[in-house]
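Just the one chain here, the form predicted on its own, laid out as structure tokens.
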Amino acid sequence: MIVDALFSPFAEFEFMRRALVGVFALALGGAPIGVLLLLRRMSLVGDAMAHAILPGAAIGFLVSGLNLFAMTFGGLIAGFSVAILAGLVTRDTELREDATLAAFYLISLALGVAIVSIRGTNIDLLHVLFGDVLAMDGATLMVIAFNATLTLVVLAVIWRPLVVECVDPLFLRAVSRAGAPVHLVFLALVVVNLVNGFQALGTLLAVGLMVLPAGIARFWSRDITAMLAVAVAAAAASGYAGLVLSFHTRVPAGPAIILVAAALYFLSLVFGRAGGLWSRLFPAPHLEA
């Protein structure tokens, strides 16, 4: 009975299989980006950038309706534009990057909702804000898979300077000029993966499969390689369990996936061996000299 409940949705329905492959691709591409955002103390920057793509996606919707490629292209342009504008404002004014991104986040969210509301219905607005992972077609799946593959390839190329910048950006600046280009490429990968997540989870939840698995991984390991493995596994498990939960209940698939990830996060917060509450309250005995 339990086995049927866990596996029959994917055996019987093609849309469930597409959704499962989609969330696995999101886990492979987005979870490593989330870990690096966490290590660079930029998790809230990821949330702000998630809303920055909304006006571009909304303009794509205004022009072509719920067209995958129009909304994806618009989201990419909007995300890159906000990242560049935030960098220019931070460099040329006294505002810090977090304050600048917070301002752009609010402007982008309001503008995107207004644009969608001009032409669309409340259902269209909900689709843009929260996505619909169960409605992914073959073209959407190919875009998500391509972006995830691109992310992994680019991370492999810039991995060493990227990790060094996470640990000691001043050292990287002293020994190499790669810091600024690597930072810009990393921001581009953040935007690409947020647009990726937007296809399935909408702009409000797209950052969820990036940040929550990274937080889960942080409570289980301090080694970056292990953190990446745990984050990808947690994101994939959250996607699978969320789809099963959604299939058997009335909870929408996108929120169900994020709620499962949140449950894993709180379990890790309590029982994680690398800084969890249990390990702090009852530390393992150490050898005494």
Second form
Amino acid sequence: MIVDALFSPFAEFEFMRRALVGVFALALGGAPIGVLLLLRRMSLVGDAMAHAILPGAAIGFLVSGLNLFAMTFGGLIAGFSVAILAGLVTRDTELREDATLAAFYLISLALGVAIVSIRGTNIDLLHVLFGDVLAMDGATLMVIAFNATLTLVVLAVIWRPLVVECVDPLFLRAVSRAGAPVHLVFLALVVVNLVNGFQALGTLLAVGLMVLPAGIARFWSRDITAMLAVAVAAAAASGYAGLVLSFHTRVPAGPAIILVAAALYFLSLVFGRAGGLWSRLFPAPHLEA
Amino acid sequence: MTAVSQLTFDDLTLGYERHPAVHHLTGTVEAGALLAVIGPNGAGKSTLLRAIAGILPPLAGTIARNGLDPRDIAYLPQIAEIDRSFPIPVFDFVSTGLWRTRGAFGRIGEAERGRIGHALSAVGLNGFERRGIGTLSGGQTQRMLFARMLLQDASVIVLDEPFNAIDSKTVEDLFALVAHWHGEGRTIVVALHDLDLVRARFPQTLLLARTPVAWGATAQVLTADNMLAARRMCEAFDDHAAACAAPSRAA
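If the one shown is the form predicted on its own, what is the structure of the form predicted together with the partner chain?
Okay, now the whole complex, with that chain kicking things off.
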């Protein structure tokens, strides 16, 4: 019976299988990016970037309706522009990255909602804001899988300077000129994955499958490699459980996925082995040395 | 044998937003020198070291490095901007010292692992390989930074107050490394405040108080008159200072 509830939705319905593959791909690409956002103290930057892609996607919508390719393309352009502009403003002025991004993302969000409202209905706006993981077609799935693959390959290439820039930026600056380009490439990867999540989760929740798994991972490991594994597993598990939950209830798929991730997050917050609340409240006896 | 000058300062002025922190410094550091840079707080010691490492461009004048790329200079900042909460083990952190030979993609193979292990034992951090960098004490962190510098294998080494808030045993161990580097003919510039250590161990000293007060053999620099002169130099920027009138060749 329970087995039936857990597996039959995917056995019976193709759109559920597509959605499952889609969220697994999102987990593979997005969760590692989320971990790096967390370690670079940029979780809220990721959130801001998610809103920044909205006007581009909205212009895509304006030009060709609810066409995911046009909206993705527009989102990429808008996201890159804001990422690069914010990066340049941060590097060349005294305004910090958080302040710069806050300004850019507020402008983008207002612009995006305005553009969608001009042409579309409230339902279109809802779709743009919250996505629809169950409506993905095969081509969309290919785009998502491609982006996830691209993310993993590029991360592997820039991994070493990216990590050193987090731990000891001054050292990287002393031994190499890779710092600035690596930072920009990383921002680009953030945009790619937000646009990716945008298809399934919408502009407001896309960052959820990146940031929440990273937070979960932080409570289970103090080693970056293990954190990546935990984050990907947590994101994939949230995706699966969220789809099942959504199938059996009236909760839409996007919020269901994020709510499952949130539940895992709170469980980790309490029971996590690496600094969870439980181990703080009821510490094990101290060691001899 | 005539000494080769490794670092040559020519009428060098360094500073922030036009205010000089090091004013009209001229002189040379010979290859293989062990130079102490001393002076009161705000004298421009850190500023000079940052400029040597190529992080701070001069306001005027030049630094010649005898053909050395600034990136080949090992530089230890006074307050390392290390994110100690980053989840990375000591071994991996120290391995970044091999950057100039391994770069962003080079493999860390058996030989490199051996060198990293040697560097860790040289600073007395055996057994700390898999520990997270956040678990180290202040002295251990400094030892770890020295291990990374060992791997950098640089011919010019610049240390900014490396022995601050470090116990005497650690200072002794770390200075032994400095002495060893000196013995290998590397050029070493160290900013510090411990005058006893300077007298005992450093052949050359530069006394800086924004303008250079004295530069030469340590015994001749560390005189009561010089120290008094250095202390008198004011520390604060004057917001209304006029442009410097001293003849200066633009950088």
